[in-house]
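As structure tokens, one chain now follows by itself in the form predicted alone.
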Amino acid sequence: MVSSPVKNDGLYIGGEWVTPATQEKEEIINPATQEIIGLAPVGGMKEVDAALNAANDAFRNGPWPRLSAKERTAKMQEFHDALMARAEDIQELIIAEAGATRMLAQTLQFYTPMEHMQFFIDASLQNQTTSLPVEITPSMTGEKLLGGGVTVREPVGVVSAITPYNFPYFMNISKIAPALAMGNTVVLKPSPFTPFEALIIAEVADEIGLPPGVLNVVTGGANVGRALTDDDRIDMVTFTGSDLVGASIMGQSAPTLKRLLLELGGKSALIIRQDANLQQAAISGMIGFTLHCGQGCALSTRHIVHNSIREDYVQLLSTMVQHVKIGDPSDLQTGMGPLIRESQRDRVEHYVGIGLESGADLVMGGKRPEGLENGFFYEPTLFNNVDNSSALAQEEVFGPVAVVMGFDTDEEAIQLANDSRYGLAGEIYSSDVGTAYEMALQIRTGIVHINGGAGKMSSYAPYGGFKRSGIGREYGYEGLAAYTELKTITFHAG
């Protein structure tokens, strides 16, 4: 068995290590090659009550919230940078625990939320007061009033986070850190394969003497999450996951009227004009299915090529696939790890028998690669002349399987583009950026690249979708604002 990272042998709860009540244990497996890398905590309803109490006792009766932004700025950067030093450490069970490459731990896995993290905690020190115009009003006796007033953000209160398997360090920061930062406090539960990226971060808020309750750890299964989100205990849920999941959880909070922060499924279209650069876009195009064996929400998995160039960018595409290699994802030369789970792979499997059945072209992939017995492998799986109305085209497959369609025109593009229960993000390739500025505005996703945007994922840039793809915005200062209550205070000034 490798040893984890992660010291404690519970869930943490009110500043405390707590086993749970049925002292349960569940084996995380390394889903590259399926050994055990520690047994982790199981939390159920008893350990959820503590933590929902713990919470709400942090945010009404402590510290946390009463701080000054300068205050909780600076506790807040005593734990970004105390993260920053276990980053080794993190990074290995980032790919232990969720099978991400060695490249992809180190990247957008582990530096871009830290990046985040630094922006929300340099963005809070803003004033979070705005005053209104001040206004001359007739009063009842005829004197003329002069009134003002300003509108100030305060925390929402306690806020459930639900995060997912396949960004998990990525996915907990993001949610922790603006939510901590505006003085809100957190009760986060990791998904089952992944809880040691959120216990860690636990671990080290406890090193840095967090006032307890502040933050709290609980993991488990449906049952928990269940409890997450229709409890009256809490103010606002955030939630990455599926749509389907996004739906159940909108009917759980609904009674009690949660403030909801959604980010939820994709299917990304790419769009590539007949003048396009080939060669980048084939790049963003690879990336688009094989980043993470295709497991992210924002990826591109619908290709809408041109028919002029079409055949060239699938050719292209796929010699430049059959280079990627598959295997190990602690190996810096490996450019694919495996698929999550079992599980996982038998999805991929059943949409790819989905599309051969539909009569789509199979122009690479569809099978499990030789010589990888151990571990959830897939290889990259390309398919050309997809009809949209598929449910390989409409469905999220979140697997390395990517499908390429053909149009003449732009305005056919953007029709396939919006042609979707999803709106999460999309990329244009062109060298008319000008037409493809005007075919983004058209396009109803959240966010839109064109030419391979801006090269990264900027934390000033708010993030989520359209349509079944979420509700509200993560990240930018937009982020910040979704985790504050919005109260106006007027009165007279003469």
Ligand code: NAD
Second form
Amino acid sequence: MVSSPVKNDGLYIGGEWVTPATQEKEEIINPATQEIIGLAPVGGMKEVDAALNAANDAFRNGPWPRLSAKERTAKMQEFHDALMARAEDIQELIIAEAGATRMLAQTLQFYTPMEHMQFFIDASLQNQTTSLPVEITPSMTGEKLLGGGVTVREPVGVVSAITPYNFPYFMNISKIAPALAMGNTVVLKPSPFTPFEALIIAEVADEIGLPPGVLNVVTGGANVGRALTDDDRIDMVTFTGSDLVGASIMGQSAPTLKRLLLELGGKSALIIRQDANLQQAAISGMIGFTLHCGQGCALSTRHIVHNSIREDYVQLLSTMVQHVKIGDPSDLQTGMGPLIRESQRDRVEHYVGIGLESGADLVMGGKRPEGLENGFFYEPTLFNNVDNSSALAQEEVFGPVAVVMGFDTDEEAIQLANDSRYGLAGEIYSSDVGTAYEMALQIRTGIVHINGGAGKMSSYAPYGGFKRSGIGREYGYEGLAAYTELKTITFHAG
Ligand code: NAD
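Would you mind generating the form predicted in complex with this ligand now that we have the form predicted alone?
Entire complex below, previous chain first.
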């Protein structure tokens, strides 16, 4: 009998733990060992219906949207602190369920979203009302009227949040925290590969006594996701995942005209000018395809390198990557864990095949590592002399694969970076930071880091995609405002 990594074995709906009508359970496996970590409940239409009723009732009739910002913030702070108190349990779950290395689980996959949550709590307490100018207007009777107004921010309503498998806890928090902080109610549907990282959040919400229906968690696959995008009871869909599913969600939610926040895929460029610090650039290049086994939306997987230094770069990068320890993610020394499932490894192998057929040069990798028969491991794989128009350079592999291509002028580098259907992130390395800044202005992506940026994901920085990488912005003040409707109220004096 496998024991569950969470205490309750139901879905969380209307403040209750609910056994799905179908009694269906899914075996959730550890991608590093293929061992079952627990049996997760699988939701269906009945549970979606109940969750939408609960979220609607909590929004229309419950206390949550009606609390003062101060009262709501106090509860959100309690929620944050209770999650922090479970840090160790949550990090173990991130390792076992998502296959993240311990180092990643402790930092980017846990503390970064907790910092973002704290930012949202603090920011939601700030005055959300702005004054309109006082205006004098003539009236029908000839006397002058004096009036003004304000804009206020109100919650959108019932938000459905649909999240992917790669940074499950992070993505769940990045949606729940701003939505709840602004007074919305939420139905969260995690990836079917990573349900426990959502259910553990519900467990903590329950412990702190979040009012019933404010946060609901329904697990399941695409059918549950679909039902959370086309129902009249939903006001907004916030989605993180692939561009293909994002496009489906736009279609599914169009008849009911939902507000949409879409954070989608990427194929980000790392531009390395001839005057770059090659060592630092190569560290970024290494992170760009080994972090979380390449399963990151904003990772730099297209390395666009000045031809005068390209061979040196490839040499340095491949030497560095050879030292990345692949294997058991729970070991603090491990630099790269597994892919999420066999299907994802098949996808990686498919793209590596395309690369080999295209005539690009395989510098390293291109196979499964020896001695790691259990688990979905794959070697970091680097191709040089890649044609930017090839499928390998254009499509999101979502695995440990990077391509290197050369350029001679800055214009050419910008053109190559922008020759992509995606526009999520990007990086530039150069000792001429003024030129790097001018180049950053021309790159059509939501974020560009110059020489590694500030070294961390700032909670103040809005984040999101141009082109097929998404619509709208998460994080920062803009990310908080995304979960609000703006209302104007006017009044006249006298
Ligand atoms: P996915 O698009 O396959 O699935 C994401 C979620 O959508 C899952 O919960 C899934 O069950 C659900 N879903 C599937 N079909 C649906 C439908 N028709 N209607 C509603 N929901 C549906 O993504 P994935 O494979 O879990 O994650 C990887 C993708 O996520 C990559 O493309 C990656 O770039 C992207 N991602 C983007 C960001 C970002 O911030 N831009 C962050 C992380 C991941």
